[in-house]
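There is one chain below, alone, in structure tokens, taken in the form predicted on its own.
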Amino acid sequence: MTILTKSFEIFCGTGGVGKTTLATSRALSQASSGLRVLLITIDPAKRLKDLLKLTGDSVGEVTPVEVSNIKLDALLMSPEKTIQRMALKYHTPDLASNRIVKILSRPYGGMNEILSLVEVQMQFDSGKYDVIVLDTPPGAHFLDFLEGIGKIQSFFDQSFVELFTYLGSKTVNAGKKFGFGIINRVISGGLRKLLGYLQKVTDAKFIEDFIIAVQIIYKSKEAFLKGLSLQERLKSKSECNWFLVTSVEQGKAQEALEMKQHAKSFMHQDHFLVLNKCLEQEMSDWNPVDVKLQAIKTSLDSREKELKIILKQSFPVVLEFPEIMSLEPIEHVINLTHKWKTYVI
């Protein structure tokens, strides 16, 4: 089985599958090829900065870390440290500073997804990598990363471009005021109808800073819009390596097959089921003697086996990964690169 490199690897799953430990063994076994790589994880339980031993100092920040003497790149995501260097980038030193902005940026604040995609492709653009392995949210989290390229559409699309030219052709001008009035009189329907709503429950300082938000936001929009190419991108065979991760638990197998069927309009047809923690090279190994440790062994082996007969007719590759028998976190992180390596790069 072949798997090519691609720009972007994307790792997906319900919890508690081996999702981060899987990618993180991905992004070594690419790593150990000689290509750059930087592993994300937008997973908000960090499971990955406990897994690689990082400190709370590099959440939100590119940190370089080496496992098994390979060298690669990790980045905790953290919204607030993106719009940080989103300001950076196209020098709007107020979206960082602005208390909406702040407010939105929080870990629950409604822009995590799209500040995800905004982050990817920031570091996308870097050219510093060949590879970024993304390491998504559990289940139903992983389905907001996705709608967050809807998101971003939707906050720049036609209802809002008025508001925009208007604004874009102000920003120049230092210390304008924009008031309710002068929003009324520009903006149409909806958006009308939502200041009205905060004027009514909040005052009139909380209306004048989220107006001010709105432009903020507007002159840093090249970043939020380009995170729309990475829609694209992520749909491509050519630049996107999909892996669907589950295991062999009871019940996960189908918590995949429905994440497979929210998620198809954005899995190209070319992606990958990882089917972790398969027991069935063991259970071959194992032959007891007692009876009812031979009946376990039966039920196991013909349940993991009727597994993989009804998941290789919905998936069109299915990867298969052993249960580690470490206590070791990175030891199980070790192996599973060593896996990778099996399957032709």
Ligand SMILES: Nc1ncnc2c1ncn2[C@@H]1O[C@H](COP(=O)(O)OP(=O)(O)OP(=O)(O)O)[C@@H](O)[C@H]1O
Given for the second form:
Amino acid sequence: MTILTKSFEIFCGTGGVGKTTLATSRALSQASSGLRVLLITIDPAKRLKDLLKLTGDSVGEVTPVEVSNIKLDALLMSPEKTIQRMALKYHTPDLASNRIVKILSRPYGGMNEILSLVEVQMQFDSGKYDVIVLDTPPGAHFLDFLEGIGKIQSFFDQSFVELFTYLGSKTVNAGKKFGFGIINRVISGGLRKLLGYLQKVTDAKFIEDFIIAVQIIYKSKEAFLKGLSLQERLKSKSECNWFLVTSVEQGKAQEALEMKQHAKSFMHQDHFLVLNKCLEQEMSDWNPVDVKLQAIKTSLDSREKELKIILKQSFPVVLEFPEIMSLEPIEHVINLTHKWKTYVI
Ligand SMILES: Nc1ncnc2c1ncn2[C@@H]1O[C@H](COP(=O)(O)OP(=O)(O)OP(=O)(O)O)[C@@H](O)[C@H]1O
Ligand SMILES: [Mg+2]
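Other form of same protein, the form predicted in complex with this ligand, not the form predicted on its own:
Whole complex next, starting from this chain.
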């Protein structure tokens, strides 16, 4: 089995199946073949940080790391740092200083997904990397976002922005004298509800800042739209490898099948199912004398075999990775790095 190297590789799957471990080992394996690799984690759990022993300063910064004499760059996504880089790259300093943009770009602030895409695109544009490996948060939320990009595009719809520009100039010029009368006269529907809510819970200054924030974001629309264009590349067979990770633990394979179903409109057909923590191979030379242990072995063996049969019916390629008998997460990564080599000729 040969896995062709593509510009992007995405690791997705449900919670705790080994996405971060396998993405890291894949990135190391690629780097050991001489490729220039950037490993990005957009998982706010920051597991990669512990794994690679990165310091707090490295959050949001591209950081060179070395594991077992293999060198690569790693980046723990920080929406705030991405905003700062965008402001520099696209000469829009207001983007980094506006307080509403700051709130939106906090972790869980609502802009994580789009900023992740913008970040990946900016790193790709730097020309420094042959491959960017992406470790995603558990579940399908990030993947849903890839599908729903059209909705975000409408955010930049000219009429919406014109409305905000108009409201912004009125509010800023007229100040509190006009209060919210202008806003109420001009807008309707959802926007009025939103501003009404903001009016109740905040102050006039907040609304002004909000309007200014929308204008600032609009000024940076080139950066956002470029980030969004990444969606097409991630969907394309020639540019992206998709690894849907699952493990032999109870219920995980079913979750992987559901996730495949969920992601089928944007995950191309040539994706890989990665079955992690397999025991079959590890147990092959274990012949317990004790009957109870023998029964456990037989039951684990048959459960795993059945699982593989089911998965092979549903996925074009199933890559098997063994359970590593160590307590150290970095040992799991190092051992699995070698395993990737067996899938490349
Ligand atoms: N093949 C393996 N053998 C043994 N332990 C493993 C293996 N793969 C992963 N692990 C361990 O399982 C735990 C979960 O792994 P990991 O953090 O990579 O999963 P994840 O899918 O990224 O989790 P999350 O959904 O929380 O992001 C870690 O302790 C990791 O070291
Ligand atoms: Mg993870």
